[in-house]
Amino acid sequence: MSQINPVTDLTLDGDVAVITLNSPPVNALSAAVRKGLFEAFKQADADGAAKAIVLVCEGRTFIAGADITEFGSAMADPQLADVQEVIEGASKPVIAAIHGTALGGGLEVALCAHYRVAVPSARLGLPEVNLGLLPGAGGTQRLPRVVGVENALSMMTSGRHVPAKEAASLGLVDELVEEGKLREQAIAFARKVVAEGRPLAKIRDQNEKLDAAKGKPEIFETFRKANARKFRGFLAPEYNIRCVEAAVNQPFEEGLATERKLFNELMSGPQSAAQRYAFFAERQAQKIPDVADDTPVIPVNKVGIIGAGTMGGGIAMNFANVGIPVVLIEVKQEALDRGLATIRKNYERTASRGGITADQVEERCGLITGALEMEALADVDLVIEAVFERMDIKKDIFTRLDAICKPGAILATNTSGLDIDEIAAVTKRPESVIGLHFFSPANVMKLLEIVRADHTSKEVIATSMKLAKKIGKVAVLVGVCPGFVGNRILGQRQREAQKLVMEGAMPWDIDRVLYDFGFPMGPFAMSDLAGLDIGWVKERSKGESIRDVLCEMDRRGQKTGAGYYDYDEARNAKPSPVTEQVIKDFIVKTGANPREVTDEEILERCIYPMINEGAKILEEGKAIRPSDIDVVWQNGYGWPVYRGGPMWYGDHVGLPKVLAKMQEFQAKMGDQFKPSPLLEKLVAEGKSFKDL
């Protein structure tokens, strides 16, 4: 055995020179991890008794991508170019033995190996893209130079990760090996190659599955129109895209000067800066400073939910997703009998677009039970509450828990911005009782905000946040105060959003900016969806609003065909003439004097408030951190990940901009835009929220 550096080994198995990675925790490639390959494929190609090379890596995974601490910051030599010429110049066959994942810088050094086998286990694929970037190793082209221009194109613009079968017919993988005997039967493949006496099989030379696609623009144009609305606002699928022109039209060694002309761009622009800053706050925001990660966790072998509605529903799917049984609790038969069936609906509308089998529908729906009576909760590990948003309700029912539940049993609230110190003080075991505010719909939607009352135990908080993980959620810690981190801040923009049509701005307007900015929809769009008549009572209605105005025409939203906006059969919205007619006749009855809005104020009136309370809600310390607040409003609200979040953007903008726009709107619209003195105090030190 030949100790290259500390994170490569050479050694000699008969004829087969075996180089060994072993760079923990994902042998990422790092410099250590470039100079070690570098060096070891040069001493192997030299070795006389070595007929062919086998890269294996050790741990659970083969090279899952390059080391993105180095992303920004001038790489030390070799670069990764330089392995990988090393690698696919060698005079001998290189296989590169997979298991885990081979991502990123990972994949494109296997791309350079003449062949590739892979455990069935194996995962594939090149996900920069979610980093706003593509790759910028010859992946753009080498890839389709295996796969076909179709394939790429799929795989580089989603990132997705390809299962090992899927990618052995797609030729990305040359053989299947059997888990366990990865190292065994690489070489064994290896001493095939040499007997059978293959080529050195070197990507680069190889353009057959290009040519296919030479001469045909419109396979380019066909994609690009399929998949407008996933890739609206981002510039990396583009980017992708444009290299996979290039693999197509240009010698390789040209293609390889655009995809890193191509790259440069992104690596240097703020998209894949705010890309990269929310890869990392993602992370960040499962550390809280005051539990410590050997924290005792709670074992949650059953969890029981209240309320088989949407809400409860979904939240029940989530456990049941991950193998946990769940009683599901409600007061009468047909409810509970309504929402069992909502959510065998769902699980089968699921099975029928291929993402789960018909024996999932069955394994899912029989983890969830139903029953009246909340004694069926008295063995359970973990109770949520998905009730209506009312006080009296929740702590009626928390009583109860507190005694039904058994000692030690973890008692949730899903509510989305009411006292959960009120609700705890009502059982005799407040450090049980926290927030899990999901969101809907539950089964869908990544962000949980788990709202930390006073008197919460480190080992409830340390629980919720493993279990979130499990069932597949972001998870951000936050305090309590009305509407906790993502609603209080909601709450700002709808204040606006609502000031500025009455000030002579159409809901379309703010619904275009909005959208123009990034998000799914504008608020006026997103009320028509969910319904104009929530919270609304017919009965109650005076007219005081124009939303009353609009329900009380029967205008509740999408589900009527009509709302802020009119709709066709398909649901395609327009603006209203009928609408525009109510807000003219409600400003003329409150006496407002309408005016020409811009788009930069209905922006800035819209957003910077938002960063404002951002501000607020740090200096009360509801949030940990301002990149928590960020993964919040990206993973709950829709908040354009290139965008990178509220505080993010607002460090984009500059903060001097922000504060001096505040107090402009202070001094001519009042104190509900007063400046946040954590604002004030920052832009006094020439600092911004990410020196906080």
Contents of the next structure:
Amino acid sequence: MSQINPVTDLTLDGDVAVITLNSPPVNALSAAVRKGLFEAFKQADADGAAKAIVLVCEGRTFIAGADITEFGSAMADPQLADVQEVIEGASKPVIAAIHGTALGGGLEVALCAHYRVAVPSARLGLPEVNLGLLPGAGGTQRLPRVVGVENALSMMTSGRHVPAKEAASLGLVDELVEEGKLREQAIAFARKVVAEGRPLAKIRDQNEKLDAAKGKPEIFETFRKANARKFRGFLAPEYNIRCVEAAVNQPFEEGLATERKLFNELMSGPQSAAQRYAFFAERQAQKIPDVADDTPVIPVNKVGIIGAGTMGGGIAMNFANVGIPVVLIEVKQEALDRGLATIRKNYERTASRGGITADQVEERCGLITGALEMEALADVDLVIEAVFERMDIKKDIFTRLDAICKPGAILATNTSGLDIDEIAAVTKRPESVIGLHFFSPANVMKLLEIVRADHTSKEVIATSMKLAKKIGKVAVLVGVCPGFVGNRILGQRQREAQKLVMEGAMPWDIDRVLYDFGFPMGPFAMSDLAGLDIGWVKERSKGESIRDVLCEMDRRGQKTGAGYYDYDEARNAKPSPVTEQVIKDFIVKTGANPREVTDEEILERCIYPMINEGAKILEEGKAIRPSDIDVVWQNGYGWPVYRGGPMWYGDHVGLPKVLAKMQEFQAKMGDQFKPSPLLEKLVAEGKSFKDL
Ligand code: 3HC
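Starting from the form predicted alone, produce the coordinates for the form predicted in complex with ligand 3HC.
In what comes next, the whole complex appears, and the chain from above leads the way.
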């Protein structure tokens, strides 16, 4: 065996050279990895005793991509293209042996090998699009040559990790080998290739699948149209599509040049910078400064959920999806039955779309049982209370949980803003109490705000963070304050949106500005969707707000065919002359003075107070770092990921500008706009949030 460099070994197994890469955690293509691979392949190719070369990785995965931490600065030689050239140009067959994930540059390396074998649990993909990029090492030109244009478009614009079995059916993997026997079976495969005298299959020379798409530009137009909503605002999907067009219309080398040019454009642009930031922000959020990685975790083998409404049911599904049994508690049999039926309906809908099998529907439904008595929670490891937002009810429930649950069980509340310390205080075990704030629909939304109360133990925090990952959530640890991080910041935007209407902007003007900024919908379209009558009581309504008046007219949102907007049969929204008149009358009644409100003002009034509130949250220590706030807003509130998040956006607009606007608004409209001392301090010191 010879060690090429600290991360690469080259050994000879009979007549097969085996190159082993070991660069934890994910064998990313750092400078050392590129150098090791380059030299190892050159040596193996020159070694007359070797008839074939196998590339295999140690640790949890094959190469998971370029080293993203190197992006943004000049890359040391050898470049990835040099490595790929020695692989593809080798004089003997090269076999990539894949386990874990072959992603991005990792798959692009494997696509330069002449053959690929993989274990069934492996997954392959080009996820660059999620970093605002495109595969920049030939992937856009090689992948469509293997899997065809449509499959390549779908893989590249979704970034999906394709399971090995599916990859084999697409021709991306030549042979599936047994789990745990990758190395030996890859070597055996290499011998078979040699014995059968199979050719050095170079993907760059395979044009049949591209020829099939030549002269059919409609393939691309249809794809663009079908995905227009999903791609809205993002540059990278369109650039990926253009590269596949180049693969079809240009010779290989020219296609590579197009890929390089478009890759460089994306890499130097603001969207990719924001999306790469988002990647690391999400991982950073998992690190809690005073909770060590090796903090013991509490085994969670059974979960109890109180409340079988939309929220409780959605939460239950998360656990059943990963095989954890759930007991759902309701007061009345009817409500329990309704809750369980809704869960089944949701699973059946997923199955009808091919998301899960009919067996999985039964399996998951079988894991969720119902009970009418809280005593059924005596043996659960975690309880999540998901009932009305009323402190007295929650206190009563936690008092009872304290008496019923076994010692060490985690007692969580799904409150979206109540004081968890007050709830914890009714128990004799405040160290076991935590907030697990799911977002609706809880089986879909990725964000989980984990709320640390004064006495929450580190074990309970560590367990909650790990459990969140297990159920596929993006967790962010926040502190107790009204609305926590997400809703507290949302409150600023909602307040300004309402005020702007009283100043002369129409709801659809405000929605349009926020939609164009990149949110999936504006606050008024959102209200119509959720129902204007949430929290509205007919008997007590006295026309004191625009919402009251609309509800009194039975314009209660999409469900009644009208709210702020008018809706047609297909629920398409149209600005409503009725609402416009209601607003105008209301303004006259209250004696307000409407004026022209510009789009610029709408954006600044809605967004800058959010940034300012984020700064207050940081100075109060309710979020650990600015990027955590951004993770909350990206994953829970539809903040466009290509704009980073409110704190990232603040840095990029420039904090002096944000501060100046807040001061201007404060002078005109009062202390709701009072700048946070942290914002003032950062500006005075010429710093930004990223310096914290
Ligand atoms: N570069 C640098 N660091 C990386 C990395 C990469 N490509 N991928 C993962 N890491 C780091 C993470 O930041 C994390 O570091 P930390 O422990 O210090 O926080 C560590 O590796 C482990 O990552 P995860 O916590 O994400 O581990 P998981 O096991 O949950 O997931 C994974 C593993 C599926 C590989 C996931 O990390 C992932 O999706 N990585 C990114 C893959 C990717 O986007 N590849 C394409 C890169 S761009 C490219 O290749 C350009 C090319 O076309 C030229």
